[in-house]
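Shown next as structure tokens: one chain only, the form predicted alone.
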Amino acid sequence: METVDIPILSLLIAFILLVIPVVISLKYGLKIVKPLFVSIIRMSIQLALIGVFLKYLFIWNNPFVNIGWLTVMIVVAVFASIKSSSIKITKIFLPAFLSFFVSTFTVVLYINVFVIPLENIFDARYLIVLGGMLLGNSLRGNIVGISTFYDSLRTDSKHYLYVLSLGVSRKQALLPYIQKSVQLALKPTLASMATMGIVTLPGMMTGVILGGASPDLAIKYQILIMIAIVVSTIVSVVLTILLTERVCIDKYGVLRTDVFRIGKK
């Protein structure tokens, strides 16, 4: 069975649903009307453009173009994750990029080579689509992980320095902060996995079913993508922390104050 098409007029009718959050916002003074419509407009324009772009990417299906586009997606994800933290972008962009690049490409290529497997491991339908899903979740995890790690370290600096003064190694002193950051970064994903199929029907599964595939196949892909998300998220968060702390912490184990943006606490 083919997926039922949604005409443009019908899609415009869907926008009428936005009246509900607008009314609620006005009633309770939530002040979300402007950011809501800005986000909706940006999303619609971006998705329309990427829809056209993906159409040609799938037609060309050139490995170098596909890798190039996924790299662009990684760069944007890195900027978004760093922008949400208190660290200067110029200080940790490269190590953050390396962590995203390694975690995303490693997991996607593993899936394309050993799990599916594909004749063309750089096929746009799988490389870009799976890579995009992993990046979206890794992005959320890194925003939480990076912010938690450095904010906790700065807030708890006296205790951290006291521990170092006792002769504890830098690795041991940083371990509690790494543990807390990774745990918080993974918490939403693990909570989602725990209720998946009972409370929620996840996006990957829904999309595959709407695409005409059987529920059995949709379940297999959903399990696959959730395993991939957990692995890529934890790898990217840990790598980001380990690579950036080499830049943000000096050789004596002291957090450098010049890496923080002015006005960010």
Second form
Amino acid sequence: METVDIPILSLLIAFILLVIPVVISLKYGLKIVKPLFVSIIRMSIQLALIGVFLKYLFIWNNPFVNIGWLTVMIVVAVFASIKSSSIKITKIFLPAFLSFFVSTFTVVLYINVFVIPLENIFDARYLIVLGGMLLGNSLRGNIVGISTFYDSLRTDSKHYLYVLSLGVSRKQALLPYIQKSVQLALKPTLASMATMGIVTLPGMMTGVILGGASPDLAIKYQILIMIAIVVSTIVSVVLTILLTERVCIDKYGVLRTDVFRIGKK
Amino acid sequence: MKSSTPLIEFKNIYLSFSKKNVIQNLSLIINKGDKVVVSGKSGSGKSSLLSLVLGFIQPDSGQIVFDGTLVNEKTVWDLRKQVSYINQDVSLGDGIVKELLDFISTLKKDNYSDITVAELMEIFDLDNDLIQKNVKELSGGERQRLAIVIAIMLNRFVFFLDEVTSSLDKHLKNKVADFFLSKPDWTCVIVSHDPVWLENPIVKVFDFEEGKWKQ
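Output the form predicted together with the partner chain next; the form predicted alone has already been displayed.
All chains and molecules follow, beginning with the one already shown.
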């Protein structure tokens, strides 16, 4: 079964649907017309460019180029996840990058080597597509994880110092904050996994089915990707916290105030 | 006599917060067994003396020596195991009192204690059914007394007490002060401007703003 192609002209017809949010915005004074069109135009241009880029990436299928591109994707994801927190990017970029790099590559290569298994484990179709999917979820998890960890340490600083004063180790004092951050970061993934197939038909499955594969195969891939997502999200969140706390908390166990961006709560 | 053995030594300490000088060239020795009250206006930064010893803040220059050992990022972890500290805000966190007490009992230096938790709670007028409550449900005075019970439970000999009687009535203030000041082996550094401490004849009063002992 082949996927039905969408001619460019037909795709333009899809854009007509945007009249609806425009009318709603004008009627209720939502002032979202400009940001809506900026986002739509950005999304279309970015996807068109990446479409061309991916086409060549798949044709070349050079392991070094593939690894390089996934690394670029990791850099962007790390920037996005730190930017939403109150920590200065320069302070924790390197440890966060290391965490994303290790968690993404370990899980993708494990799948490519042991589960699928591929002849070329750096095949663009698997390395980049699977890696991208894991990164998107690690990004969401880390946005919650990093912010929760540092914000709760900051707002709870008096209690944290009291616990330190009792003579506990650094690890013991930080443990409740690590637990809370990881639990919160994983919550959306666990909730969506628990309702999968009933409430949601995930993007990957939809894509594989639309791509012409049987639902059986799509489901097998979906189960695989969900396991990979949970593992890479938890590994990346835990690693990011463990590696960045070495930078953000001093050798006396006290949270450094100079790692926070001024005015960012 | 232990009283002539130095326990805490501040040597030429300078400390500033946001370019404002809080401590300038402070040198101070607190001996073992001393009962020292640090007095001064609110907001003058007198609590920072305790934070300096515990390594929560670092001096701009100068040294702190605790029991003969220079306080630094390596030694501070051991030092904290020898001190019982109660902070001004009594930040005992969230959770059931019993769980908190169970956790504290895992941190005790040794299991031997000549006084039980139940006895301590009775001394400081705390109801026994309070242990089933959440810390957050307790009143300011109850939290303060619970923090005192915890500090004593830890079986340590050095006490840093930061405004520990501020939410207590006169009767309880006297009880707390009498309890701490009657133990000759305990070294107590008390940050307070409460007369219950300041007017007790056995305490030495250190005037934080003047940087010297009061006669």
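So that the term is clear: the rigid core is the largest set of C-alpha atoms that superpose within 1.5 Å between two forms. Nothing here was measured: the structure is a model prediction, and the numbers come from that model. Residue numbers count along the first chain shown, from 1.
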* C-alpha of residue 29 off by 2 Å or more between these two forms on rigid core -> yes
* **Per-residue C-alpha change between these two forms, residue 255, threshold 2 Å, rigid core fit** => no
* Displaced residue check between these two forms: residue 242, CA, 2 Å or over, core reference -> no
